[in-house]
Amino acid sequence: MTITPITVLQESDLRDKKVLIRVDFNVQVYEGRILDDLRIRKTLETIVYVRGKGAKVILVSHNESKDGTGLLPVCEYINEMYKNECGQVTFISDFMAESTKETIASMNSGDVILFENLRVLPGEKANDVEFSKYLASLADLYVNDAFAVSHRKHASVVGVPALFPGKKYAGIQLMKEVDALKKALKPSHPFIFILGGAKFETKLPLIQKFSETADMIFLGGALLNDVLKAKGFDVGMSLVSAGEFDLSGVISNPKVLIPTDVVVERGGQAVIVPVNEVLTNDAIMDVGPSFTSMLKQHAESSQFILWNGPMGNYEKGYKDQTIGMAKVVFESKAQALLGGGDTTAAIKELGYEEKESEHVFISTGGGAMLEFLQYETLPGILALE
């Protein structure tokens, strides 16, 4: 059962209150540059609201950028790009230093501080009680505006809110995510579900669940390789799941649509071939263009489109059909909900992030989105009850 947590908009007294906001600033950083600030931008509404009510804002997040620079580049970026919204954000690198509490004690109304990466301390992932107590001791109220990490049972997501009875809230973006996902649970029809990426073990239950409500399920990514193999096609050297799965219900389901052609890597070249002409040394890297054409045909009359995961090996540059399908979705008139890292990367490449509207919602979560669709809630949402 989906619960509806109380939002921070319902708290009438924020002036001079220290508000701990769990945000998700786990953004891509390369050589100190922020490559995609979608998650930062989507949290601004909560930060602006809380600051505007006179609160003292304490931001906590994790960051796992491959260059290992942590959240300092994020703080510098916010101070450069969003100073009007956030003021001059103060960065605190040491959680446990004596000076940390002194800094917080000296905060004025509207001040904002950002802590270093939560996950540098083992207490975060371990949901350590003492670490949760320490974080909770820094503030008067707790707000979760980090949908993308709300499927994690970490200290800042579930441990800390347990210590704020009656003073824990959902952020504005978190509630927008929940409201958008609720529409996917009771969609208008015709309803198209597009599912890509890998990890069949996590996505097979979703295929089974949405087989009951979706009118069509478009399967791509590495998931497609498993289905083709189960249908008896040669998938060559393509990535397939390590586990054994009963896919009989998937391959016999007329709602599940797969491409008639695929892009394979053959002799160092990308070649489009029919699915029944994949050779032993080929590796399937993307769905073929016929799949995008098929989606275009059906999207024109659909009412709702739900999409998670790329159609090809995005990291290796096989992104044409993911980008093509994203264009189809945005140009359709259907209500749409899109999520997952490579899916949103395709949207960014098209320059469509700014086109998000009442007709298209871009989720900040990938794994969290999938888990919510499966269980209709998340640990971080339950923690706000």
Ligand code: 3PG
Given for the second form:
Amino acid sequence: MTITPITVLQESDLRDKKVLIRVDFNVQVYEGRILDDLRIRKTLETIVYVRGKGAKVILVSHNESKDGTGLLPVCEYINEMYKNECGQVTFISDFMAESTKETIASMNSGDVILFENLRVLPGEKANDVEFSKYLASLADLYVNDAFAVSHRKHASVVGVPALFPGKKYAGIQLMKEVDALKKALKPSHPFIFILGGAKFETKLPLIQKFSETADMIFLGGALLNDVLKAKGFDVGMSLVSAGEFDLSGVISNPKVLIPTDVVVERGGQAVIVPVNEVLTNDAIMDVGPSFTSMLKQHAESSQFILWNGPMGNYEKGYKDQTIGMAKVVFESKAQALLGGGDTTAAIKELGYEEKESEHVFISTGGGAMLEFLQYETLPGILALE
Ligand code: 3PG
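Can you return the structure of this protein in the form predicted together with the named molecule rather than the form predicted on its own?
Below is the entire complex, every chain and molecule, led by the chain shown above.
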């Protein structure tokens, strides 16, 4: 089964049609400011496409911003930054209100509206049929351009498309993500897999899967602490997984590489120490610089690099090696696919977002990227078939 890109539709199919586009505007908002607009920018192509063909656009998304401001700041941001692409976007805070139907009925060709965070209503996460029917009743066609949330069996991701037989499409960004990720499933060699972050339970199956195809696996983040512990190193006060995992296959795998030095927090200071000299009161916060050098040495001759998750505790400011490695990947000639919130934050800090090119693809997905790599599809993609 295949998914149909929205670009198969032409003006005759789209003019004056109401198109419900599931986007992922789950972007970080702090005090009303958008901290990273990668996901917004990457959706513009689809919005421009359907508007350009005369459709009326209804955007729906979730937003889990810690300050709870929802999507109004996102709407204001789009109106300030992307007026050319989206026109003046109308924000609808109570999208279940009777007046919403009137607003939609009065839309003109090319108009765009954005609903408030779908997750304010329980029907979204519960994939409630009545909620899905309501959303579906507002539009003529459905588009999923929200790769990053396509691992969720939520109403707007799987429930709504089920109600649009023959009228559901993949957005331009969704198609690009799927095409890029498929390359990681049949990579050119030498192939380097870099995996960081935490949550061993979700990442262990990936290490196992890519042990078959990758030529080298660079492990960092809190995952590394578990591996070091299983190898018998003292990891002091470092963050380790709560569960018990059988890591025998990982620690005996010669493809799995660990750093020879690490950055620890010792007495409130960041100190670089050999990996076998971590003290009982130290906490490992980042891989050491020699790991970045090791990556550089291998990246130069590799053909494909796949990376998800930071090398250090990014939230606490231990960013150096994640940023250093991102630089190595961009400067290599390898085809590369990078994703995960903190990995893309490192790319932004380098000012390299604009450098995305034929050879580097930045995925908007975090969990969705990991699940796609593991299962080779996602519920939101299956729902489009
Ligand atoms: C993400 O940020 O990974 C996506 O927007 C999905 O968000 P969620 O994990 O809250 O479902």
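From a predicted model like this one, the values you see are computed outputs, not experimental measurements. Numbering follows the first chain given and starts at 1. What we label the rigid core is the largest C-alpha set whose atoms superpose within 1.5 Å from one form to the other.
With the core held fixed, residue 11 shows a CA shift of 2 Å or greater between the two forms.
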